[in-house]
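Just the one chain here, the form predicted on its own, laid out as structure tokens.
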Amino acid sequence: MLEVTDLHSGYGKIEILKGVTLKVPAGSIATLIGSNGAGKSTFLMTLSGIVRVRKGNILFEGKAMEKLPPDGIVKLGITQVPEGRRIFPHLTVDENLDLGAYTRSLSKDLKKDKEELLDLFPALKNRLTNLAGNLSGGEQQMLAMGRALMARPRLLLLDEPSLGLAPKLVELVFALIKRINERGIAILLVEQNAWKALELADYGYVIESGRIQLEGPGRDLLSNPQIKEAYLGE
């Protein structure tokens, strides 16, 4: 589904990604782990068209997307849930969800999609007229995920979805990620909780200093001594 080859990108004169190669098969969960500043968020921002590709190729379902603008990438079938959620706090929950579908033409399908979404995130059902900024951290994360799903993506990019959440909410968020994947949506997960990410993922990548240093099935990486020492505190 997603094939990234020798990807280079960065900010100004600073190159952050230095030749990243990565794949996300259709219907799978892949995770990208690494220390702070390793290039994880820059990678997702590059896939989303926010950071310009300097070198390399990005194919999504066989289509080149290196030169597409962000809205073109959403129309292609990729949406991102950014780190820190970045909901619109002064708009209602319902208005935030509607904005997630801005690339779609208005149709009765939007109402149906929203109903299905609220079944997935029942905590939002009674909050539709509430200002998004008044939601709890967990509810805001659900709203950010729901907003992204309103675009009907085939690949969902998740940037640190458990950041700042209590342990019980972390469990809930990971359960929701699994349920989203079970609907046939592929997921590329960037996550500080390496244990949970690798436990959930079909395949994992470890990035350091803008380069992929290790890769393999998620369960295999969990038992790798280097991963245990560097990311799992063992």
Given for the second form:
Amino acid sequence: MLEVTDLHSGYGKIEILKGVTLKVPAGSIATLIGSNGAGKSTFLMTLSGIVRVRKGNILFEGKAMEKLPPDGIVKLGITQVPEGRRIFPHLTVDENLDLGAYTRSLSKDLKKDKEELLDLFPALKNRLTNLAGNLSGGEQQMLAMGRALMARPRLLLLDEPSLGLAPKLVELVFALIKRINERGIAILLVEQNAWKALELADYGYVIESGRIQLEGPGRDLLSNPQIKEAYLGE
Amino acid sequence: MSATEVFFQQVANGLTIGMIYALIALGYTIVYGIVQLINFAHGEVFMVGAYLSLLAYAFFQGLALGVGGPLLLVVFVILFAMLGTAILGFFIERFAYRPLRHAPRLAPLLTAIGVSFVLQNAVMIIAGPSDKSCPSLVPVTKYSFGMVTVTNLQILITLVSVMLMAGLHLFIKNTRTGKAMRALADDREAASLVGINANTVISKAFVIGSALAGAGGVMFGMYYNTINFHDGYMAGLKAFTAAVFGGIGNIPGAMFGGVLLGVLEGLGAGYLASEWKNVFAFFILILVLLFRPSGLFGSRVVKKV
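Output the structure of the form predicted together with its partner chain; the preceding block shows the form predicted on its own.
Then the entire complex follows, led off by the chain already shown.
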């Protein structure tokens, strides 16, 4: 579904991604783990069209998308839940969800979609008229995920969804990711919580200094001694 | 006139011009809220609006008066000027600011001043350097309410302004584009991630702001019965003051700031001397910047993290 080949990108004179090759098969969960500054967020921002591709190819369902603008990528079926949630704080929860469906505002299924979504995130149900900025961290994470789902993506990019959340909420977020995936949406998950991410994912990639250093099925990586030492703290 | 009479009369006069300041201030504040750019050419767009009203008057006078009378003429002229300034705003954004979207902030600011000179001089060349007299469009009648005398023109200006502002409020609050504008003001990158095309929305913000300034320009001409190519400069600075007064980036703030500035200026003119009214306006700007730099209503720059 998503095939990235030899991807290079960066900011200004600094090249951050130095040739990333990665695949996310349809309906699967892939995870990208790595330390701070390894290029995880830059990778997702490049996929979303916020950071420009300098070299390499990105194919989504066979279509080249490395030159598409961010809105074109959303229309293609890829949305992102960015690091730090980045919900619109001065807009209501309901408005945030509406904007998630911005590219398909004319669609008639929006109401139904929103109802389905609220079944998935019941915490948001009676907060629809609240300003998003007044939500708790956990609720904001739900909202950010809900907003990204309103575009009906076929691939969801998640950047550190568990960051800054209490352990109980971390469990919830991972359970939700699994449920979203069960609806047929492929997931690319970027996480510092490598243990949980690898447990959940079908396939994992380890990124170091802008390059993929290691890859394999999630379970295999969990038992890999190199990974254990560097990312799982054993 | 007693001091109380002066007070109420000046409040009434100040309200009228305050409405016009508010209409212009909205353009500054909408654009600033979304792209953090002070569009210093905005005053000139207002001035062009006043000149377009002369053109529209020449075109539609016979037709509108024949069909429906002076009110229809007012509607025609205002819509024509709004359409013209909206198109002007679109081109200003497209060619002067968009190429500089990722340039350092000083570059578009200097460009704005350049655009302002271009518009002033273009109008001077086309329409001539001397004052043009503007028709009131409606026969002016005076009404006395106790201590205050107001004209039907003042009432009309107030009504049209309130309608335009209410329309803008509903637009920003309820429409898809309005929500996208607020989203961009909150977090431009996150707005891109949900699929909002920032350029399109920014363009619409310029179009809307310019149309409001155009309507303000028409009513300025109706009220003062004169327009000159450099009139946009002072009106623009005043409206900018009003926007800062209310908290730049804040839409209700710009409406309130404009009206309040008009009233304070009117009072200054009434109690001191009318030559002092500009001094008064900028004295307020200095006070606001010194003691409440984020404006009366605060700005939206500070976000909850």
